[in-house]
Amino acid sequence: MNDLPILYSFRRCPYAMRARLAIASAEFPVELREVLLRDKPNELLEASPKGTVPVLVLADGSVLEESRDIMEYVLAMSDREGLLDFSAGDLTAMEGLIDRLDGPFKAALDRYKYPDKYAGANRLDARAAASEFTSELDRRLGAGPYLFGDRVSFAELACWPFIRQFAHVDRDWFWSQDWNNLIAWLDAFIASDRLKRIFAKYPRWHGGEAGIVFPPDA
């Protein structure tokens, strides 16, 4: 296992989830080290002092600290599902969509889920702001089962964990909204083997021990 890239991850973090989704799609084996963010191991902080996950440490010692960078790296190695096999126009649109997810939507989601952490945050205002993005996704999904047509794309893997997180803040409210396309898309992901595969519970990693090979059947 010593020659495998090392992935520091936390099961419920949506950024780490989308990195694991890409790694599983690519069948790109890594040594998974599941950590607790409230008790970060020194090895994680040495690799990435900012102390967030995911972090991918490659065999040559180089470090990828952003989930999108990790996704793009592993899919460049092996894009088995053709997640990036789209037209140049679609790829540009995907980048813009994910930029809005990672920017305004994520800011609103944080203030909706954790309003006490942000001075002046209003939970309902934040939910309304986040809903502008989910409404956009619902409209886009009206043209097909996936965000960019009839098959899964890079955008799905980038968006699913965050829309799932948004939905679970107030499940009754979310599933009562008139977002039939979006809800069907999210329900399919939640019930999928894809989510089950990356959401398995692993023991916490402690320094000085081996991690776990991920994907589990790689």
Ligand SMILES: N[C@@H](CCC(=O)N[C@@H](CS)C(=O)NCC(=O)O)C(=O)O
Given for the second form:
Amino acid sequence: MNDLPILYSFRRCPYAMRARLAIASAEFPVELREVLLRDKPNELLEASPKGTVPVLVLADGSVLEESRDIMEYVLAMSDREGLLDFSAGDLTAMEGLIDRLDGPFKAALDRYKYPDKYAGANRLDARAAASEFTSELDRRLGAGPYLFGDRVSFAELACWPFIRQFAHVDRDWFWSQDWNNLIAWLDAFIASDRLKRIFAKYPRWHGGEAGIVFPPDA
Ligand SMILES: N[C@@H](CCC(=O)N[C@@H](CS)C(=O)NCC(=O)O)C(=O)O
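May I ask for the structure of the form predicted in complex with the ligand now, the form predicted on its own having been displayed?
Once more the chain from above appears, this time first in line as the rest of the complex follows.
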């Protein structure tokens, strides 16, 4: 356990979820430390003063503090599913798609979910703005079961947790939209062993003890 890389994580955080999805896909064992965002351990803040999760601390002490960097790092070690095994054009398109997810879509999702936290935010305007992105995904999924054709890609792992979060703000509304492709794609993720494997409830890490080895059966 001592020499495993350390992942600071929070179960429901979509950024931490996408990192765990990539770690699980790569079968890259880490010591998972489940933290509370309102009471972050000093060890996390010492490793990464910006105080977001996920954070991966490698055995040589280097720190990855962006979810996409963590995904890319572990998949560079072992990309068993070929998540990045796509043409250069597709990889560029994936980057662009995830930039739009992390940028305008996430900003709209936050305003839809927590309108009171943002001055001037209107819940329904925010939902309409976020829907531009989900409509784009639905159109893209018209061409095949996955975002980049007939097999799962890096883009799936990056996007699924956020679309799931968007859907769960108002389930009745989301599941009554005319997004048949997107809904089938999300339903498959929600029912998957892939999600189950990264979504177990871990005890909070308090410091001073070992975290949990993740992925569970690595
Ligand atoms: N750009 C970062 C964003 C990570 C992020 O914002 N995570 C949230 C939780 S979902 C967080 O840690 N927020 C800090 C806090 O709530 O104190 C990444 O991709 O890893």
